[in-house]
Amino acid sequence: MTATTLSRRHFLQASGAGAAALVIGLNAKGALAASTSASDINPFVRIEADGTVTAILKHFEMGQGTTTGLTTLIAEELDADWNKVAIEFAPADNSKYANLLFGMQGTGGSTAIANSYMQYRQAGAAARQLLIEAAAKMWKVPAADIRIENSILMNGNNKAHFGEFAAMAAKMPVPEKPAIKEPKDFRLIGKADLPRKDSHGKTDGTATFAIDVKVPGMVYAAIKRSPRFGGVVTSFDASDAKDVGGFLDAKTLPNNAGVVVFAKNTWAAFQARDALTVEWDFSKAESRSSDQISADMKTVIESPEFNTRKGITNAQSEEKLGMAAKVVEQSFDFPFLAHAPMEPVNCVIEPTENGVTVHDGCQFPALTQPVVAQVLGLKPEQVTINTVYAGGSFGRRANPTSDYHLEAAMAFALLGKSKAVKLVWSREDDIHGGYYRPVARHQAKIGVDKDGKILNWSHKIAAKSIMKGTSFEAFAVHDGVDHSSVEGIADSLYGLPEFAVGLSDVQTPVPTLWWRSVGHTHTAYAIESLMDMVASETGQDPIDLRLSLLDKSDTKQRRFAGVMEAARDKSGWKKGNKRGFAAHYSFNTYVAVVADISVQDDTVHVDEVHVAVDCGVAINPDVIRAQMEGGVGYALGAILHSEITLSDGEVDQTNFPDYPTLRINEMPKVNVHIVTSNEAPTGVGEPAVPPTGPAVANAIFAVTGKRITDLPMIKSGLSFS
């Protein structure tokens, strides 16, 4: 069952013109409400007059599972048949949809499912009790005698779909706070083989994806960008453009960031822009090479310009070392990371009577629609979004400037504001001109007595900053801390001693952005690295020396813990085993990796990776076990093979030959276990990426003795298959 694609107008016309028998969502106080109009209300649940529940997602899809997930947790609550219940992506409102842990809408940092956790369930559990109390008024019998089951209530002899009840249960009061199950009555939730909702339109190629939009009249756009960050555009000639079959113009963008050309179809655009002849002032621009940039970062790292844990520097943490009977000391670089997901950004702007609509796998309409609102002169409300599915993200399609929505608003007004516009990037466009996960640098300095326990701890880092000049700064940089620079790290649950960490932050025109993981995707290297080399330096067995900087009597460290012992216990692992091990704490998760390789000459293959995660209540153990699968594979691809590098200011890499990612023939077994929790659901599309990276780590250098710290691992000498 695919997803349904509404605008904002669309939407309330088809729930305000009577086809809607009992929508339930939160009134403008923000109380669960009951209307038969969606007007009235924000609805998460919507019951046809023929019984039809549908599910309205304030989260939008990217593979992620989130049309499964949210569908769950209302399914669950109504005791629907799962096979009927229908989903469709809300329309943007952020007043109305925001999520709960950003306050505006949108979708990110493994967020949905803890967000909309007991939003969705109250939708659910209010429109049965609703639904029973006027069965049982119809039927003149007891509430508590009837009973749902796949979407139908029942009393003895009486029987009826939920339509036949939906009119009349739209005009009760909804209860206040309505019970939601006991987890031993779940149903859908925790159930091992419930099919996903987009599966079926993903597979047959009836789901609609953003590359697929197509409106009247719609022209093409392709944009000419700057070759170094930061270039602006003097001038540009399209005499050779015009000989391109389907140019149909091409003008300068309002910002000077780029040439925009506009044709008949979107090969058309992409010919006549690499035909353009374009001069560029590169004055303000980046112009370094990436061995400049790694150069510079080894100067500034030294002297930190943050400390971001209170109460000790790196200083007064380094004045311990000579205690230590032994120094664990190392430097790690991470290099530019492109998102690269399976389709490249791109979007529709098509004219409507009060403004404009934007088709789009919209991953943040809170972002989306000002931005859009301010080029073309409306209100926010006059841009409406019609959310389609996205072919990936990672991160790529929230960012705080709304790059390619700013782009496509540009070109739509340049061409008049009368005709549809889509602006579509190419798989160049994205790696060569894209944002990256930010470059970094680590250095430790960590004191270890005689006994092997730890006495101190000094963490530098470098790190180019993704929230400061953006509209997140305010609320996400603290102190002048970016803490998405040091997450994973300053906050660690390990309690190490005399424990500093400094930041500093590397200047660059080269755009950034959260990358899948964000911080952690480095600081979880770096951190779980280092405590396999001081279990390596002192005797200790991994695992035990992580468990034994835990205390359990804390809730956190206690799941964390827990993992570690799940992940040992399911891998068999056994002391002196010459295999990885890792475990990180992201996103409210805890992950711990168990990572067996196979070496034959200088070649390494990741033979099996053992993961445990304890995600509070599994909703979807199958999309859970997905999620870490995939996450295995994405970090596996960055640590192995992938970087961004730049010469003079320009971006080298162009397409996967010289950007590669995992080829399916290094894709290794992977064994997921879920611990069974009853804590509120946490996120999942993130937190297997950052201990994926160190494990197999760890375990390279178990068998070969190679530590391996400058990524990506192709550049140690040893090759990967």
Given for the second form:
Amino acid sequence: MTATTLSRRHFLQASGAGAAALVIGLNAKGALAASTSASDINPFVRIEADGTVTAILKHFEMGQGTTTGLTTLIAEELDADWNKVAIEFAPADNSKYANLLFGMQGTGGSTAIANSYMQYRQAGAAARQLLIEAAAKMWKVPAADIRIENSILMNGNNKAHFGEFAAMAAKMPVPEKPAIKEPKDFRLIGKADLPRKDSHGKTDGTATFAIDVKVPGMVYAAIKRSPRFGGVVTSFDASDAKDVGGFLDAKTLPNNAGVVVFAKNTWAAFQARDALTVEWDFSKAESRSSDQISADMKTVIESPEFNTRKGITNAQSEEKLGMAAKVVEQSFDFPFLAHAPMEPVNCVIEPTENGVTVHDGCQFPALTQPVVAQVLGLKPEQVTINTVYAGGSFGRRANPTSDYHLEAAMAFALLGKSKAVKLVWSREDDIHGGYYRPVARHQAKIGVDKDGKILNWSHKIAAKSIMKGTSFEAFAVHDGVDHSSVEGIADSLYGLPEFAVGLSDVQTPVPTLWWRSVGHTHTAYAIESLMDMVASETGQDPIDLRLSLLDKSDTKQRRFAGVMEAARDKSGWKKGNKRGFAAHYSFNTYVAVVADISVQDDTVHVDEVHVAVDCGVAINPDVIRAQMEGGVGYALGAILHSEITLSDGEVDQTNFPDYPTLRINEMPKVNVHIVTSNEAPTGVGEPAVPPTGPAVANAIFAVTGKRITDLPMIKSGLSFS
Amino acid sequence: MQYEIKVNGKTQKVEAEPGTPLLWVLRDELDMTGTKFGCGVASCGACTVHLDGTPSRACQTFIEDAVDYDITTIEGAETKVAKAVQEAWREEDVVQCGYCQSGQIMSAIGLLTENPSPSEEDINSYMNGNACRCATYVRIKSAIKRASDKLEA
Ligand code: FES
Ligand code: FES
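For comparison with the form predicted alone, kindly provide the form predicted in complex with its partner chain.
All chains and molecules follow, beginning with the one already shown.
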């Protein structure tokens, strides 16, 4: 099968969606409704006449396990046969498929399961109730006497699959509040070894990613962007590009951000793009080196622009230092980081009768639709989105500017809007391309009395705001404070006295973006390293110190303490061990980590990481484990090796050889303990990242006496294997 | 230019410029998209195919050199070892985004074909060139061990 046949349009034809017998989704009023056809309603679940159940997923899959998670919710309530439930990504439709926590369609912030938990269960439960009522009518038996097992309805000698009653069920009124299962009746939720829905296609090469999409007549495009962020094209010369076989044309993008090359295949597009000579205007571009940006940060951090904890300034907090027996004082420096998802960003825009189709591992349809529509003079609803698998994201694909969709739309328009265009980024484009985790600096002054009690905590942060100037500003910036710059510290669960957090925005044209766990990537490292410093300076056990700062009568603090105790007990932590501990609360999930390392001749190996996590009801325990393992590895790779630096405004790194990623030999064993909980489920994609780095840093301190505060860790003189 | 290459047992004629990496011929000309592009510089392994049975980086193999080999891609991975590896990958639920996994699997098949019961160290050194940004390494290791057990049973 070629990639072409997998487009949504073809898929719908091939799967005979017209023959759907029962679909359950939201009607125009936002209430659950049933119909016989998916063309009346954008459903969450579809049941064909042959009994096939398809879960329609409003969230995309970047590896975090949503295809498995959302499908579990439908299959659980329907008592469907897990192995026979099919999946399909939902089309773009803000009114039906909004993320209930964002009010628009999109995936991010570890919210996919949290916002869908009741919605998808109710859709499954409604389908179940209607099918049972239809069967009761047909069999002339009480509904209460009908049960469902593995997609089969049963009563006495009567047995039939869903499809037999689907058409009848579709005409019955949908219960306003369908009865959902009691946790004790769960068969799939919490099941330890439920196989992932996306395993098969991703192990035989058939899973379709955007980069695999090919449509008839498609032209390939690559873009030469400014070597300095904020530069614009003044002129270009394509004479050498014309010698590249397969070259078609080169044009300046209408926003002057680069020159797009069109070619007959990806390789020719890359080659011809590299052969262009472009003149740039750098007058508004970032021309500083990263060392200069760091030096500037050291200045701006001294006088905070914002007090992010109301009622106390850094100066007021620091008045207590006079009474302290000891002062713990430390700064931390964090570099820009590229997300480097394994599949470089790319997408295909194809002309259709009514507008266009964007083929993409699309993370935020609600952002992409209007951006593409505006460039092409269409209405957002004329932009259809065919969501395919995304080869990782880590935040990169959700962008308020929809940068690569915007580029693809401009390229498609330049080509006359009549031919499909596939825009591909190379790895070099990705590493050079900006939208980095912002650089950040932290400085803290903590006073401690003679008994080891914390008297004050004065914390200052300088970071470039991610949200300011974007469409997310109203949502995330309050009183000038971009919450994502201070999250994880300003709202820490620790009960710290005289606790001030000052913030200064760093100004630079380098575009920044959320990177797996956003602000927590640096705030957790700082606060959890500082906790360790206070503990060691005052001779306290680092876990005991943290527990002493939590009040268990508060639910959140109790759950936070719970993961700390679980990690302590499961890892066999003993006071005085040479191990590292850190814990962090993010995305409504609690994670504690114990790291074990070995050190030989200044070479550190992280041997084993013990993770305790409380994410509410564990819907797919194995997916949670996988996300903890992956989160640990993703964090570790960055903490050990990664940084994006600039020389005279140009990015120094180019590709994996100089922006190294974690390799198999560096991966520790990961033991995951999931704390049993009946609370609502919360995110798991990001929360393992924040505590991993500081747990390793604290282990390195315990073993070597070295406190690493300037990242990545390779800068410390230690090496890692 | 026209070249004749043998992919998964089938000889095919393709048009390509000399110097085009096999990776792009497979993907863009033959629509065999299981082999992935991750870096283009031999440093991620996403493009791993077998040339006469040996795992090789398709991004570094020019089309004019590819004509000399029997090429196997993930779509044609059908040996006993290949089946054991794919099964083990599914039983361990290794994949996350899945983008690196064709390459991981092609390398693992190479490893187990050469060395049916690799040690932890053997796995680390053989698989080192295959990057996984989702860091599925814990499960890659268990799946290789599981496949090895299957092959020995
Ligand atoms: S694409 Fe060939 S090794 Fe990365
Ligand atoms: S599974 Fe995502 S890069 Fe390996």
